[in-house]
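As a starting point, one isolated chain is supplied in structure tokens, in the form predicted alone.
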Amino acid sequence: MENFLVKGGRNEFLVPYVSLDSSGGVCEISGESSLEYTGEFYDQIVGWLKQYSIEETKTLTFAFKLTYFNTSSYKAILGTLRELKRQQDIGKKVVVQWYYPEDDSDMLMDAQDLMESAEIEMDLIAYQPED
């Protein structure tokens, strides 16, 4: 199974960094997410996750470290979390970590809302952002 990597960046839109590593089962989405084609972007991630659940038996650790996301990204992230929950429900070992800047209570509340909506447990981890 191939890895999936998007380096992310800022131009007219905010593209998050995405690393989906099949060999180690470690995945990350970080940065900012405000895309023109949000659904298509996150559909690639969900598709990769579905394939991973078929081909791999290793624990999947998925870390979200977003500093900003818009409404369409929120919906797509929720869809990603629901896929992770589906995998848990069929017996796959999935660990979800949500990192948020320690001074960003809005991001913490968003993470809690997503966790409740997707009905998935997440480790909520405060961190000190680099300047």
The other form holds:
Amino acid sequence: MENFLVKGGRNEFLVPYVSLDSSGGVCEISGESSLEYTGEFYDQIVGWLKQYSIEETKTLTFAFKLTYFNTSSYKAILGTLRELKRQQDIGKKVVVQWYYPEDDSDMLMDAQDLMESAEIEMDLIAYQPED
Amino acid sequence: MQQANVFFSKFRDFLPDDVYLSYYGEIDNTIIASLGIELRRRFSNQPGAFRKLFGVYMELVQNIGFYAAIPKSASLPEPTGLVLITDEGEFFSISSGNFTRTSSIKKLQEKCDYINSLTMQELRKYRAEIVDRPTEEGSRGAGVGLVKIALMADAPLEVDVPVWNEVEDLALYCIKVKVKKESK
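For comparison with the form predicted alone, would you give the structure of this protein in the form predicted together with its partner chain?
In what comes next, the whole complex appears, and the chain from above leads the way.
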């Protein structure tokens, strides 16, 4: 199964870094998310996750390390979390980690709300942001 | 230009004087990104306030891009809007303005009044409800932008939607959001 990589960056839109690694079962999305075609962007991630659950048996660890996302991305991230929850429900080993700057109470609140809406357990991990 | 002068003066009357950042004109993706870079630069030493201001800013300008109406009688680019960040004592305030249809006035005011009536916990519950609803007809965003703004704000949203030109079916939509300077 092929890996999926988006280098991300800030241009007209805020494109997050995305790495979906099938060999290690390690996935990460980080940076900022405000996209031209939000649904299509996250559909690619969900599609990859669905394929992984069909082809692979290794534990999947998905780390969210976003520092900003707009409300369209919020909705798409919720869809991604619901796919991860679906995989857990059918017996797949899935671990979800959500990293947030230790001084960002809004991001922690968003993570808690997404966790509740997706009905999925996430490890909420505070980190000290770089200056 | 006369139309633009009237438009600007109406918003200027509504706003205080200590301006950190102001923009009036076309709101396209390049402008949104450029103003975002300027926000990062100006508030680089206040990360807490920056996060809130940037989050509010992005929702406001994206809404202008989605929903702003333009007078037929004015040669303005579409969409056109106004963004201001000002100093209000213990707060930074960020405001946006754009034309909208008069038919939107009641809905906008009712939505803002409802959001302002909710506690933080109620706002979070409301967001969870509406994020799962099908996108409303005519809506181009996720439909939760105002709720997200209210969650980040440190004071009730201030909204004014006066009729601007009945013949052209136009109103002015102005919203002001305050965040504390020592925000975390």
